[in-house]
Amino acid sequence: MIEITSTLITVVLIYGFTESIILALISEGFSLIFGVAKVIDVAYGAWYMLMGYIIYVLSVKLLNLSVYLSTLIGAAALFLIGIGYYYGVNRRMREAPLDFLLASFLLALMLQSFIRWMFTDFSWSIPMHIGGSTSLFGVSVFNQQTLAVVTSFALLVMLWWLIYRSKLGMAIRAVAQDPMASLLMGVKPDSIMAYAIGLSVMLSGIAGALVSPVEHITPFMGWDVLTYAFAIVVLGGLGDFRGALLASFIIGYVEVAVLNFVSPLLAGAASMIAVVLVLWFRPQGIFGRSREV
């Protein structure tokens, strides 16, 4: 039996908090893609794992370049790869959801056999925005998370201002509800569903480049990443911002609960159950709406 002390509360409190805010970010991309073009994006934790050996190749293989270029140059390059990702596959697909599930599944699956011909199975380390550790409430915090978690918030603020305070949310916001509509008021709706999940490829890769410094990036670390945004987003309700927030914390101060208070064995298995039991008594989600057929 575990026993609970005031400094394991502490650190279900604070790693909580960091895990949740991650979490936060990764589903809130892969929220807009679903709200926007209505499709499930199976290859959203590809751009995950894509990111880490942009970064490896950049800072690490190739060229020496500084972490932070990379990832820079990372993040612009992922946001023309979902723009083309919408032109090439999305746009094309638009009226079968299924068949697009099927496609974002193969796309991810050839990303997934290319990384590891370059670079084999074997689990590979990319260098840290920022090194070293620091002491918050008698907690040892790496500073990598504690920027993760700054930069994560910083990115969420900014997101929920691009979608509810700016002409272009608008705009988003206009094409999620009724692209039709939306062309006859003179936006245009193949623009804007560009945009949008360029945007949400991007944040995939941010989160990516900001967790896998404090980790290993492998060939099949897109997966997990994948499970996770697909069960908070569907937690708080499909495409609403409000929602994936709120579920992301419930997930991550879950799982970091149960890691430390009972199990590591049992961590991700009890988040799984969180949200099973949620969709138990709302299956619409946190914030969803219930639909009349």
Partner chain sequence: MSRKTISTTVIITIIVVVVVVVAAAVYAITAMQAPPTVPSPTPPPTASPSPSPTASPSPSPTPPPKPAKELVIGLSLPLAHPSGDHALKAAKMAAEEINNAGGIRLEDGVYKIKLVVEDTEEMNPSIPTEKGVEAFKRLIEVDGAKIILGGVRTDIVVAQSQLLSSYKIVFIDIESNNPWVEMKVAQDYPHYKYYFHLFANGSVFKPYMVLFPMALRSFSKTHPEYPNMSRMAILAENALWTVKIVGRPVGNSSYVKALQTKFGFDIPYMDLYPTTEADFSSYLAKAKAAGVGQILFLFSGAPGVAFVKQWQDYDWSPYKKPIVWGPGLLGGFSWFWDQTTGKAQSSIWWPASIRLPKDWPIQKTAEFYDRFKAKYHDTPNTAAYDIYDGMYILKIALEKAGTWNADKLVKALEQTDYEGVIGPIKFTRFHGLEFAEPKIYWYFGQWQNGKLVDVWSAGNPKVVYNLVMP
Contents of the next structure:
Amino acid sequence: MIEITSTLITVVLIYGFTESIILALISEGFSLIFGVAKVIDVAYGAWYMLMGYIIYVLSVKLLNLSVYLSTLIGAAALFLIGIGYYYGVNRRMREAPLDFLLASFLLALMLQSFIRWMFTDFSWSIPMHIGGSTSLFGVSVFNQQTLAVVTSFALLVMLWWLIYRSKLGMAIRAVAQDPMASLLMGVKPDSIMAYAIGLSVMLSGIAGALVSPVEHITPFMGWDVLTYAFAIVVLGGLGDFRGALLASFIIGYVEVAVLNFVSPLLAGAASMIAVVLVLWFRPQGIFGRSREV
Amino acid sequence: MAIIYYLTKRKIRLIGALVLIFDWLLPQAIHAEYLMYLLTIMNTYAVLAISWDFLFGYLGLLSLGHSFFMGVAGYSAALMALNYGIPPIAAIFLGPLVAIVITLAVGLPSLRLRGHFFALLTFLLILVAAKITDATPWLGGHDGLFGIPFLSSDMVIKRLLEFNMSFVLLVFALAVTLAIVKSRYGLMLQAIREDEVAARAAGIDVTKYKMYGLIVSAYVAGLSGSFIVFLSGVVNPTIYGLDNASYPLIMSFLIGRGTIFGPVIGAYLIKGIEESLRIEILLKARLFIYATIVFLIFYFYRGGLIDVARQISESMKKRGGSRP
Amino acid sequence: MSRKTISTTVIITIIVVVVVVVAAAVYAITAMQAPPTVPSPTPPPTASPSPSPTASPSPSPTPPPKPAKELVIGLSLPLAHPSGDHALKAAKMAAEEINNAGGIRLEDGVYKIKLVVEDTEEMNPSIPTEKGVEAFKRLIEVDGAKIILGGVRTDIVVAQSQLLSSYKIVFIDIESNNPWVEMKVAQDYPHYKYYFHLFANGSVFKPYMVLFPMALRSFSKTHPEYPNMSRMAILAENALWTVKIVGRPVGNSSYVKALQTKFGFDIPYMDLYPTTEADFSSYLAKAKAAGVGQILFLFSGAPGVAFVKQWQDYDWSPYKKPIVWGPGLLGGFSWFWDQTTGKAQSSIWWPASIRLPKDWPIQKTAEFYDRFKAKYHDTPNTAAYDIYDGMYILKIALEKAGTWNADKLVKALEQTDYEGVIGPIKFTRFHGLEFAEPKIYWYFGQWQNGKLVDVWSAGNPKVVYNLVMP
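What would the structure be for the form predicted together with the partner chain, given that what you showed me was the form predicted on its own?
Expanding to the full complex; the earlier chain stays at the top.
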């Protein structure tokens, strides 16, 4: 029914790329917390949502600050929250990952219902960092999305450098492999894990700050983010940097292609069905090595 | 606080049984429709909470999307009654069978993996189910299905029938889960929960037993869903919503997981407080307050209120013991 | 050793479950073979010894206490949503006015209105339908409401209206836009006659959806600076109310076909979007590739905010930015401007709460608007208009019937002939709103610098006026 024209293909290629790279940022943060602490953070989407409301309060509701400033404040706040999250919740339940999963679910529920209580479940807007849009090969792309792509790309490169090339990254990988052994080598697993989780929470928040100005903010928007992050990480293999990167491009392009070529109504479900199929045939993920999680 | 100490598992069952009898008698004595409706809703959520508690407390499978079973069964029962003229009471018991089939189709692979995957998969399922239902015209799409027949077309009979039916479902759910838990099969499940590797080594087919447990839980949870559809006469994707997904969890954790009767009391407490204390703040911040309370209890005492009571009374005993 | 004990318990359990399931199946099959007597929807409405709280208020022999008697009116509203918020405020305003003017005179004396309200949370996508039903029952049984006003979400209204006949209570629906219950009134009058619909349902809007784009098209012919509005795109929310308008699959409806063939519109792009959509860039790209001059956008909730923001910031070159219009409940609400941080500029919505549109004969509307604004520092939305009128037609009907007994009140309400702030109010045979005479819902409003300005009226459908460029 839908004609496949060259414009449509350009649209899919370009929007698929923007979608994928943002998904990559989201999933790498999610992957990080799993890779280091071996737990799943169900509140991951809640941080994304929280950032939107921090900006809303700082830039719209109360103080009228510039969006850039409130984004920075929000990111710093989320990093601190992440460190507190590690010491307060994660460390306490480290020996029981399922308990942590449950605690983070309850925490996400708390955050969401708190936001709902404060700001109602009505959707609000936060101002864009850059308004307007620019034409790219005849397809217009919002400047905000361009900013999101550039920032995500920079953050991903930095993250890769941080994990695979820096000294801190070496410590992170050491802790991920064996916390006790790393302790013997003079690495403090506690502070390393706290940094990693702070980073993960902050990345989720930054993704929220980059994406939600184009859309709107609701108390529920975090759950979709969690779903995508989980789907990507399952697809790519838990805790695998390259796997998650590739998987987010697969999911991103599948979504946008289904939206444009098949039906927008099925876009959300298509990639999830792909995940269920992968779980059937290759439970360790496309690139994963181990099925023991 | 010492009173709570006596709330050991057995005592909880006794209290639960008393509550049940009271629950059944009270509305028969006082003919108040609202009370009856409230108890009907409470019983329905208690059924849901029991099935959740069975899955987590005895199989160690954490379900974050228990409303999935509820929704699938609810939609199936509604379609049976609407399109095939199957009477509601039969549809209530047949609907959950569809839930079992779909659960096995999508959930089976995750049983081979450990807890994480199952938990997140269930959560993913409710989001996907809501999206697919939204996009499917014969499921009524976003607005759902209307005009689902009631249990009886006579309003007075309907009221009584609904209440008694919810009670029957509750007793059925309790009987089934308790029978399984008390049996040797229940012990085996506990062995799996405590140490899966050891259980595997002992020659237990872990995946098979988990699958059986999942089937039972899906059926019982499905009952609550297919029943609730006939209460309101409409069903739509909100049945998969986070409210329904988080209630069983909160209700079970309030008293203590793995108690079967705990969730019943939890359901009564939470729904009861919600309805009786009509305070402004409780209305708006309802879920926030519940989530916070349960989070705090869970944070300090993993075992719920029972654990709280046990620890308090133990410390009191110690103090009492040193005094004389 | 005790393998046997395991299996016996398990087997017994399985047997119990199987027996129950088989019994249910057998029952189902037998019932299916018998003619469908079971779900018969028309039982005799007479014998109902229900302990109805709305017992007829026959003048009691004991003299009532001197302080004014209270008539409890229930409001079933989503209070965290602008429709519920404004409806509550307007209902309070109306109740105050009626009470100050002496209250309501019934057979057995003068009554003052007392409002009770329950939050149905119905605009929250994660709240199941039972919450709305619970709120409704609580209003009647706990709060003692004798009449109920409210209702926004269709499924909640449907579930609530199924209870009316058992309680024998009148329900005035102020904001749901689906004619489902009206249809039920037509089919099953004895059970659904207690329902009155004080809002435009989807079918009312259909003729406007032909006339308005035609007016836009003829306007663009004389104004070359505007985009070419004979080319049109349709984007519809995937919800029940758009099924009849745009059809499934999209385009398969008499409306769209008439636009294309009879009225000569070129519709190169049509699509449905899910109610949770937040990123419209693909849809906009397709609309742009199709070179459309107007976009018909049907929405009711949050996606409208995202869409309007993205449409505004989209780069439409080399084409001109198309006009966006459509039925969007939220779009005509006063909060929409803030919600989109001003990006709603030049979008056109129906229904729109405009202070005093052109050629509007009723001064009362502007007075109500001003009083509401002075009192609550907010411009009222359509829910406020509707419930304000609802309170007044209720007062008149109550005084005519002399009682709140539902059966008598229904008769009185059916004869309603009242000039309200939304225009003259009469009900159709199926208890919907009669649309022949001028209504505030005749107008389309365009957002212009934070204000809704009327640009078209069903009274003079050939022209658009006051229009600004997108």
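Positions refer to the first chain, counted from 1. In this text, the rigid core denotes the largest set of C-alpha atoms whose superposition between the two forms falls within 1.5 Å. Given the structure is predicted, the values throughout are model-derived calculations rather than measurements.
Remark: with the core as the superposition reference, the CA shift of residue 275 between the two forms reaches 2 Å or more.
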